[in-house]
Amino acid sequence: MKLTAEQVTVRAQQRTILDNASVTLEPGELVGLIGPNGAGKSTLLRSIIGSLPYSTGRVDLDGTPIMALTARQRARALAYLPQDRHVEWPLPSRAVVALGRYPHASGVGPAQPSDSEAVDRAMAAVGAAALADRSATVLSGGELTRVLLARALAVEAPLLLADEPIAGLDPFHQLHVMEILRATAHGGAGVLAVLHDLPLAMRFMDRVVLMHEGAVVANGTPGEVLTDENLERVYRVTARRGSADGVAYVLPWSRVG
């Protein structure tokens, strides 16, 4: 399935938050949402799962308009990770993974075979198994972000949006959880993150698509978009530059002005 956000403004308090930004997501595609602090990533990806309205654009789904339709398909179409973490009843972490499967249930009888499947995959791919029958309400902060995005890999949907996923986490799990997304992708869904990690993006990422001031200003793999004059330009920072293990990696050193 693929997923094209064309020219989409959003406009609040008389001001324009989003500016005809675009955004494509192909099956098989990791993407990055990167830029400064309110440069309009989480506002993009709001409007493409429906939850904030736009002024204008659209957002199609296989050339389908994603307004037209129903909140259950664009469920099971949109699994979304959302920036804030928080989970309001002491539910168990898996029953909490489980409410994934919503989009999926017919209303009646018990949840299938099938629905205790997808959980049980979702948990083990975060390493959140040994989390399962404690509350959600009393775990750490990277614990209810691994069991979070549980939730949203339970769904199994051909499209994963994921808001600044690896927030609140160490090292090892942030490692943990760019892994799991990029093998999410490479599996044949196409996953659109939003990311502040420089060096994990130009890591992991497929492409990256730069945001600055509610607009995309670049798009493109993350050696054409993270270039010295895109840093200094939209981040306001210098950066060292390198390779390891064949890799190359930029690493954001010191501010300009």
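Being a predicted model, the structure only gives us computed values, none of them experimental. If you superpose the two forms and keep the largest set of C-alpha atoms that fall within 1.5 Å, you have the rigid core. Positions refer to the first chain, counted from 1. First, how it differs from the form predicted together with the partner chain.
Core-superposed comparison between these two forms: the C-alpha position of residue 158 differs by less than 2 Å.
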Given for the second form:
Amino acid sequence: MKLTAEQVTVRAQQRTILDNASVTLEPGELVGLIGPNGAGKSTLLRSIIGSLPYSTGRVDLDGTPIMALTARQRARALAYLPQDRHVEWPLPSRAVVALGRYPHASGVGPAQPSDSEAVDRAMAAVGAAALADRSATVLSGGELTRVLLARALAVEAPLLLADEPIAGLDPFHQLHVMEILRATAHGGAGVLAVLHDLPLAMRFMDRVVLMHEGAVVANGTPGEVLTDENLERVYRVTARRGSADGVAYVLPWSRVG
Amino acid sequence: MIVRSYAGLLATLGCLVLLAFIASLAVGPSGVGLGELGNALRDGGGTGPVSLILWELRLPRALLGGLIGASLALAGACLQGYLRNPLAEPGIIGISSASALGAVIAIYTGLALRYPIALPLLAITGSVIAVLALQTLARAGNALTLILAGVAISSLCGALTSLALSMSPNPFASLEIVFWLLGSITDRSMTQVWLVTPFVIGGWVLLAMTARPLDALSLGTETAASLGVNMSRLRLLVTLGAACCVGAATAVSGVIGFVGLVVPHLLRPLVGYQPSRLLPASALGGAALLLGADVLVRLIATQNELKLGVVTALVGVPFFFYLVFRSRPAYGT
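Complement to the form predicted alone: the form predicted together with the partner chain:
Expanding to the full complex; the earlier chain stays at the top.
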């Protein structure tokens, strides 16, 4: 299943938040959506999942306009992990993850075995099987992120959109979540993740899409996009570079101007 | 009481409802025995005194106790899930007073006398307006704006009710309305039962349809929408369902508060905090609680029988204080 967002424009209060932004996502690839604060990354994700109306442009799934699908079809095709990591009630973690099966369940009646297997798989994928009975409201930031990521994985959608999945996590959990995203992509899903961490984007992403002031300004491999010129123009920083284990890394070093 | 499974919890609550219902039929000032009542129930519409007591006094009272208790607790559980706020209760957030205002208008204008159906209809209209106003005024998950909006709605409806009362040409009618507002299910008839049952059942059906979407909503509106929850449909179901339940209940019983606060709160840990499972459990718990409280007001010997709404408020307000106290941000979190 291929996702195509073409020339999406969003205006709010006479301001253009998204300016002809285009992005594609295919199964098996891990794509980073990067850019400074306010560049329109979250807005683009919200337009794609249909929670934000856009004035012009189109979002297609395999050539079908996404708004022509039913809410349930859309939910089965696109899993979405929002930035908001609030769980309202002290639900057991497993019940939180099981909500990912919402678009699959028919309604009343006990959960299908296939549903509970999908929940088990998702919890195992994020290493949260041991958290199953813990209440989601007492988990640490890293644990909660993994449980909510498992919730998104439990949808078993061909495409996953994650809004800043590693924000606020310590390095250990950042690496852990990045590895989970990579494993998800290798498992055949297309993953689009909003990211602020340039070194991790450089290391883990198959492709990065760079946004600036509502527009997509670069799209390609991390090496092609995270050039000194782009970093200086878009992020207003200079960077130090190096390589370790044969992999190039980039480190934002100082502000420009 | 140890309740191991959800089915066990529902069965236990169901038994409690049954017991409270039988107690409600059996307890009263006339001291009629259970055996006699049983005979009268089998005979159907006899004309003997026992039959009259059962069919004209006790049965409508018990039926209304169950229906109203279930409706109030169910509406409370549903509103709490939808507004993601454990303090959302029809009485506290002004829905009950808005329905009461609707009912008072129906009585005051004489509409209720000419068309009995106008009473529940206007009460439901009042609660629809209140729920819509609350959804506009209060931000989801924010207790403060919700309570403030509720205070504003309650005050406005209270003022308008007082206005209607003070302008009433007949002081006896006003007095009657004042007593009715206090909340009670004494001296109601089967006619009233038939009048509100369709609305109550309709409200239950609408609220039952919100169960799974409310589960998804525990993760916030964005996640819920991405899981395929139709948010505007959910909003409509909650609004109409809660309004039917609370409006119809208030139309016959006056304002009975805090059932929708206490019952879901007590049951929430027992259902693993899942909003969907809380709905049926709350309905049963609410029925049992209100029937039990109504038996209690008959047992407590006072010159005038205690008003049910007064009793639920006296018990419920300290409970509300406790919840507000607990919802303050604690140190270290």
